[in-house]
Structures are given as structure tokens and as C-alpha cells.
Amino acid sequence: MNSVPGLKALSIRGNLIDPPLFCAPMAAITHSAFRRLLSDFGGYGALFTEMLSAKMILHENVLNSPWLRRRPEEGKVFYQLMVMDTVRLPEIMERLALLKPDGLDLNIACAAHTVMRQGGGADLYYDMVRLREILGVMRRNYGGCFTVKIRLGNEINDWFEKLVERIRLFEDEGVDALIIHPRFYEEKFRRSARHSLYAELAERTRLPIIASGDISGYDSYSGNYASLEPVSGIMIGRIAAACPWIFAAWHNPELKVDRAEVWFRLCDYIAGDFTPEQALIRVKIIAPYFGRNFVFGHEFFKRIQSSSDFETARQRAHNFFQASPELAKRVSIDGI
């Protein structure tokens, strides 16, 4: 299908991902409307939802909820969950089954205080008893592809031993693949991702590893191939919010894109799924990323961010594009 130099098609529990390129889960961004835009360009193997509170699923209409919805054109979709405990977890798995997910992912990577206070993300990483229980219940109640997304833990003396201990746990509890973002929790997106660790981590596990962090397209992948060679897949995150065509450009570096048309298409897709108030929040969240396409992208961001309603945001974006803004020579998401 869509070959990627250095990467072979990845089969996870019989689910073929080809090419093994994934769009990372991003809060308030990787909803179905955004994934629909990505699907217009193609080039990926699978997409992820934004991180979803498992308990929220109990109260949503799984077929109509803008947070849970998936469209056939999106292709393969993995649902990422924030799980705090096993209360009603089998029921949650049963409801998710209606959506026919191509995979489920347990988030053990998020270090946001709001998530950790609830017992999810990084907080779960350090509670081995609770982590084992959750993994066991999820595996017993879901027969499809099961992944976990992790970081390196906290930067303490025995961080590597603790990481290997958890990898062993994942293997024991039937996890099928690991998504590893090689930064410590406290670093957030500061410092560079430690891609050089993948070789040693790959030697410590029989599970395929999907690399995440500081990979912004084919050039950054090929330029760091020596460190990324041991991995089985690549996950691209925030740069996709700036350049939704990033996966297509991986295969076609000469791809030409009308950025104004892409922005308004995304606005239309978001407006179709969310109320005007919800839609405004979502375009405000993605605006700083998309603005990085332009030399004066901060002006685009400011116009959207200060809009009081969705239609005003659309009109201000229209005025910005009418001035034929100069494109940035290189799109960088540093500092966001």
C-alpha cells in the first residue's frame, strides 16, 4: 500500500497498519471533525481520538456524541482512554464495542494536574496494583488491538528500572504495542525527546514500539534514522495540528496546499459536529498551531483568540487570508 522508507507495515493482533504512521491523541483537537480533515489528505495508517474519560462514555450517546463519533472515511481509529479504576469498566468496554474501534489505548503518559488529580495518566504509572487491575479488566473485555502510551516516568535515580518493570507488566497483561514518548513527565515538551533510548528499550521487550515526540515529518524521521530504526511505527502529534496534510506530504514532499481553503474546510467540519460555542473553543485551540504556517501567524492567532463567537472568528480569518499572508519558510511549533 503506502510504503514508508525504513518502515514496514505493522500487524498488531492481526490488525494491519500500513503505513505505520499514526496521528497522536491531542486534547480538543483529534475529534472526528479534525480526523475527517486528515482523511481528506490521507497518507497515515491510523488515527487516535483525543484522550477520553472512560466514565464519560457511560453518559454519551456513543453513535452521535461529537467526542465518540467516527466516520468511515477516517479509516482506522484507536480510542484513547483515561481510566482511573475498574468500576463499571466492563460496561464501558461493552459500549465502546458499538463503535468497532480498531484499537484501544490506555493513557499513562499525561502529566496534567487535572488528569493526575483524578488518578489518571502519570498518577496511574506509579500505582502498580491499580495499573495491573485496569490492564487486566481491559484485556479480558476487549479482544482487539490494545496499546499503552507512556513516558519515561519521573527523572529519578531508578527511572529506567521502573520503566522496564512496567514494560514487563504490559507484556504479562496482554498489551499488544507500546507508544513511548521519551521525555520525563516533568519536562512536558521541554528538551529534546531521547530517541537514542529506543534501541535499548527495543532489546528489553518483545512488543513493537511506536515512537512519539519531536518527529515532524519525513525529513526529521530520515535525519534521525539511526535512532528511530529500532521502532515499528511513528506517531506524529502537534505538527499535524499545524499541517493537517503532514502525512500526505510524507509521501509527496511537493504537495501544494491552499491553507485558507483548508482552514475554512476545518471550520465547516467542526461546525457540523459541535454547537457554535463548542466550535469556537475548538478553533481557538487549534489556531496557534495553524498560525505557524505564516510569517505573521501570531496575528492570525490573536484574531481568532479574541473572537466572541464562531462567525466572528470565521470573518476575521477571512480578512486575514484576503491579505495574502506570507508563508513561513519552516513550520515550527516550538513554544506552544
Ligand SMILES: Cc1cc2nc3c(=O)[nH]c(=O)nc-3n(C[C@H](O)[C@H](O)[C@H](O)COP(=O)(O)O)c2cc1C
Given for the second form:
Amino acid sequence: MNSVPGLKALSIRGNLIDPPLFCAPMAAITHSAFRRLLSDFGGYGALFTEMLSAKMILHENVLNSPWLRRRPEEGKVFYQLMVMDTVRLPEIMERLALLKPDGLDLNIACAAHTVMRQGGGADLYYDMVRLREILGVMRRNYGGCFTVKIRLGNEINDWFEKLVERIRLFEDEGVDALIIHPRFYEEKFRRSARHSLYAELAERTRLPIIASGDISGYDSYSGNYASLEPVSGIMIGRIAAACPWIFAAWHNPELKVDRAEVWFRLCDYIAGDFTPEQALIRVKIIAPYFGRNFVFGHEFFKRIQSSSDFETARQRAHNFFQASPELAKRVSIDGI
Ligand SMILES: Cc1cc2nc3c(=O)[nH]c(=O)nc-3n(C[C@H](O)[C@H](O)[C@H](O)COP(=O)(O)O)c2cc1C
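Okay, that one was the form predicted alone. Can I see the form predicted in complex with this ligand too?
Time for the whole complex; same chain goes first.
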């Protein structure tokens, strides 16, 4: 299938991603239960796990863990890792190989304090020695498609030179593709992603670039094609949490979806994989995004957010949908 105008199938180290549409890694959202829902709709080329602590993999039952599991129907799954150092990293990679990942991604994009304090994400971006070591060990212990996900660094005078220096390092250490979310670390989700930078970045590297940030579907892609043309793949995050059918809708704009049915299907899938306590946390995290489908979506979010247990959350969602909530004309994830 190659039905995305302007986007050609992407071959990364012999792994053909067609169409080159990816679901972004999102903590506590892109677990296997959510990816199962995405797979019901289809339309993507590959999905990312949420960010997984590499060390955690040493202690989990690799094939059974709700964090690590993948289902055949999900299709291609890239595992995203938070890695702090190279201690036992070859062993971690060996365990991960049991899951036959279609790709491995190193998270250098996250600027959350909890991650940085441990030496991951943005902290790793500024520690070139440790970064080189980690990249080297990952590359030597994994023969498949190896990507890194980055932001632009911090907005300091020489941020662009520092970024290009890291891109050179990624090339030297055998990374296969770059996922670039063109915001500075300190911006979190403020301002718009700087798509206009992709042309200049693509000129500086032979590696394919996958764009992440503020691409909300086919219209947003085609409307911004002048800036997105240099990239080889598109990654969608928050809008997929709001509209898990977004990849199917990319190819079929007329797609009709019963939001209530989708929400309860997601709840069932989550409840099948997690304990009720873990499931409650996960529906609370995705609720603000899913709520954006409705004019009074904050009401949906508030009811889920204040639920004391999973069954209450389910009942409250049921009450919300029974009132036939008005759909938003356009789903926007601005501000979240
Ligand atoms: C709730 C949430 C969790 C996220 N977790 C991760 C993560 O685990 N790893 C990562 O690299 N990026 C993470 N991101 C960032 C997304 O992957 C993506 O780069 C960002 O949301 C911009 O894309 P979007 O505008 O399509 O949402 C997260 C974003 C959100 C909203």
C-alpha cells in the first residue's frame, strides 16, 4: 500500500514501512492495549511503544509483561527505550530480542525532570561521551532498525551547531533514522513545532528524518507540505490519543466512528491487560485527549479524572455518552 500522496514507502535497514506513518511513543498511552485499538482501524506503517526503562526489562517477564507485550495484529512495533548507561545493556538487548522488535528507538527527547534526574532523555543529549557509549553498545547488540528521537536541544546560542554535532554522532554510530520533534526542551508543548527547519536539517544528514509535532492528519500534512516535503515519515502523537482512527482517516476522510463504542472498547482492552488500579491511571491519562472529540470534552475529562475506581470511570463515561454529547467540529489538542 502506498496511498499517502507525497509520502513514499520508507525502507529503514531493509524494513519497509508503508505507509511511513507512525504512532508516536506516549507514556502510559501507547501500551499494547491502545495499539490493539489502533490496529482495529489500521492505516499506519508502524507503532511505537511508550518509553520503557531499559533496566525494567531485566525484571519483567518479557513475553507476558503488559508494558512489553505486543500482539501480532499490531503489525510493526518499535520499542522505545530510556537508557542511562551501558550497565547490563547487552543483556537487556538480548531479552528484548525475544519480542522481535521491528525497531529500537533511543529516547533523547524527553525533558521530564524524573527522566533527566536519572540521566535519560535531555540529560543524555548533553553528555556526548555517555551518549556515544550507549549508541555504540545498542548498535553492536541489535542488527535491526535503530532510531533516535530528539528535540532541538535547549534554546542557547549555539543550539543548531550542537544539534548538527549530535546528528553527526548518530550517523557515525550507525543510527538508521532520526525522529525530530522541532521544539526546544524547555518549550514542552508551547509554541508551534518548527516544521520549517526540516529542509535545513535534511540537507545536513544522509539519514531519513521522521517528523513529529503538530501534525494532526492528512489536511495538516498537505497544508504544510512545503515544510514537510523533505521528511521521509510522519509521526502522530496527541491526535492519535484523541482519535485512534486518525491513521485510517488519513486514507478515508469520510470515515464515521462511534466515539462511545471506541471508548468502551479501549477500556475493555486496557482492563484486559492491567490491574484495575493500573487501568484507572491509564484511562485518566488518555481522557483529556479523547475528550477533545466533544464540545464539552472537559466535562468528560473531569468525570473520568475524579473517578475513584475503574468501574466508576466506566459508569461515568456511560452517563456522559447517554446524553448524546455534541461533537466538536474540529478536534484540537492545543494546550494539552
Ligand atoms: C502524554 C504524552 C506522553 C508522551 N510520552 C513520550 C514518550 O514516552 N517518549 C517520547 O519520545 N515522546 C513522548 N511524548 C512526545 C510525543 O512522542 C510527540 O513527540 C509529541 O507529542 C509531539 O507530537 P504531537 O504534536 O503529534 O503530539 C509524549 C507526549 C504526550 C502528550
